[in-house]
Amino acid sequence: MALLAELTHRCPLACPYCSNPLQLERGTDELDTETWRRILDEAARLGVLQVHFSGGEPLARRDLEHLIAHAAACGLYTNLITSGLPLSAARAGALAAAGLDHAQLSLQDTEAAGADLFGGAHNILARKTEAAAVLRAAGLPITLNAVMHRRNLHHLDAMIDTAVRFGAGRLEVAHVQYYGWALRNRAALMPTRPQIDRATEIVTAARTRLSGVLVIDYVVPDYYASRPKACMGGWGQRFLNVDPVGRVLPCHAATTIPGLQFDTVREKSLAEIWADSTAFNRFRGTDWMPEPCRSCERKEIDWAGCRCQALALTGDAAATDPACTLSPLHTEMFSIAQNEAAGDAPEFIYRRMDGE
């Protein structure tokens, strides 16, 4: 089990593929340090093994080192998911001293102009290069998270080389997932099928070439898939997310689903919410599934796919994920990808704190 601790929605970037909710939470409404410590205590008792400190940008929290130290004292494996932009050598050293086990650093592009364009900020690549250096100097292992789309897939070879140069042990070739803010920018981000095929070839060759040096995670974008992914390992199966104001979610985009009521840690314990909340039980297991999912031999492999994607494309969060060839809307989903990828890419709608 894993806990995603979304400490804040504050962020120095304005990425057009941001996976956070459309409505961001203000810093003044965030959970305080003592509440987060209680959450970490409860998570450890619940059976959580690892905690991912995320955001927004978790480095915006001045108490981050204290939370990492508390998580480590609870016996939790700690991972920091960061843009790296506000990271100094002193802060990296303090994080390592607090007990941080691992850092996951995002990368928008391997060229300075592209990094600034895709991140909606300035001097991004140089600052991320420095962040990787100070993380390595602090003795922290690094995963590089490269978010790929139609405007940067031609730099995939360079992304892989950059991961090696940064000293990363793992690279996530993370194709954009189209819900939340990314759905607004789908036509600007959707790759073509030839781009995907070429990316698959590049990753396959790199895995052989860099065996023992770099682990590469790679998943085909859902719009070009034939079977859905087991989103979050299955709804309410092994993952829970606490957002900046304390709502406990089965996945980080679950608030897009209308009609679900999410309990908060301000009112209930994690154990109560995990076991009894209507949100966690709504799509848990297989009894809720429609046909053909309920009769499918893969129903406990992919758990019927992504509920947020089903909602975005069908209007019904309980529908079969259109990423599956058994969905009546699978062909339509593929057509959307083809048509949008074939057109001219519109300008990005950047992600800002006010949601506009």
Second form
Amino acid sequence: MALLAELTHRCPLACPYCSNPLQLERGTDELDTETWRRILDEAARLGVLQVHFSGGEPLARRDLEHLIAHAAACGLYTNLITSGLPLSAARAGALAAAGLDHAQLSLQDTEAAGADLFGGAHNILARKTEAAAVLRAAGLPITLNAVMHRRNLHHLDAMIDTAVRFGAGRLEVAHVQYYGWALRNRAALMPTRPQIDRATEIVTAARTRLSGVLVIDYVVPDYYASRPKACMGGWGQRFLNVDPVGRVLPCHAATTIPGLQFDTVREKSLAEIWADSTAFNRFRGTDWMPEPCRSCERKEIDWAGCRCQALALTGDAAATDPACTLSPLHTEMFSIAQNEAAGDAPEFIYRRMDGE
Amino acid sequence: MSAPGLASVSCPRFAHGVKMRFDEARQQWMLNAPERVLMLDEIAHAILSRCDGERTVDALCRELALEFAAPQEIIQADVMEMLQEMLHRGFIRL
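Return the form predicted in complex with its partner chain of this protein as a structure block, the form predicted alone having already been given.
Every chain and every other molecule in the complex is listed next, the one we just looked at coming first.
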């Protein structure tokens, strides 16, 4: 089991593909250190093995080192999901000393202009190159997370080279997933089918070439897939997310689903919420599934795909994920992708604290 | 740039960021890696707990042959196959 601890929505970047909700939470409403410590205690007791400190930008929290140390003392494997901005050598050293096991560093592009355009800030590439260096100098293993889309997929080879040069042991080639801000910007980000096919070829060749050096995680994005992803490993099966204000969510986009009631850690324990919350039980298991999912032999493999995507594309969170060829809307989903990718890319709508 | 291949004289060790620990709740050995967790059975634990970067695959197999009272050739074939897979998936390095 894994816990995604979204410590804050504050972030120095403004990526138009951010998966955070459109309505972001303010710093003054964030959970305090003591509450996060309690959450980590409760998570360990619940059987959580890994905690991912995320955001927003978790480095914006001054108590990050304390929370990492507390998680490590609970026996949790600690992962920091970061933009690397801002990260000094001293802070990287403090994170390592606190017991951080691993850091995942995002990279927007391999060219300076692209990195600034896609991240919505200045001098991003140079600062991230420095962040990778100080993390490695602090003795931390890193994964490079490369978010790929129509505007940067032609740099995939360079991205793989950069991962090796940064000393990453792992690279996530993460096609944009269309939730939150990314859904707003879908037409500006959607790649063409030939771009995806080329990316798959590049990754396949690199995996062979770099076996034992770099692990590459890669999945074909939903809009061009034929089977849905097992989103979150199944709703309420092995993942929970605590957002900056303490709501406990089955996935980071779950707040988009109307009618779901989310319990908060301010009122209940993580164990109570995991077992009893109506939100976790709404799509847990297979009883809630519609046809053709209910009688599908893959129902406990892909768990009917993604609820938030079903909602975004069909208006019904309980529908079959249109990423599946068995969904009546699958062809339509594919057409949306093809049409948007073939059209001119609109301007980005950058992520902002004050919503849309 | 490519990694050296696995051989009987290789000294496998955990990749950076990979940690093995006993999970009290599940009463089971686990291998934690970035974004991944493997539950280890007795054999996998016996092999991986010897991947200390000092023992050769040969030495590791000799110890297992004694511990499990099985012919070393058979053990060696299984161990090589498992380590090759673990190497490819990035859990161990040489």
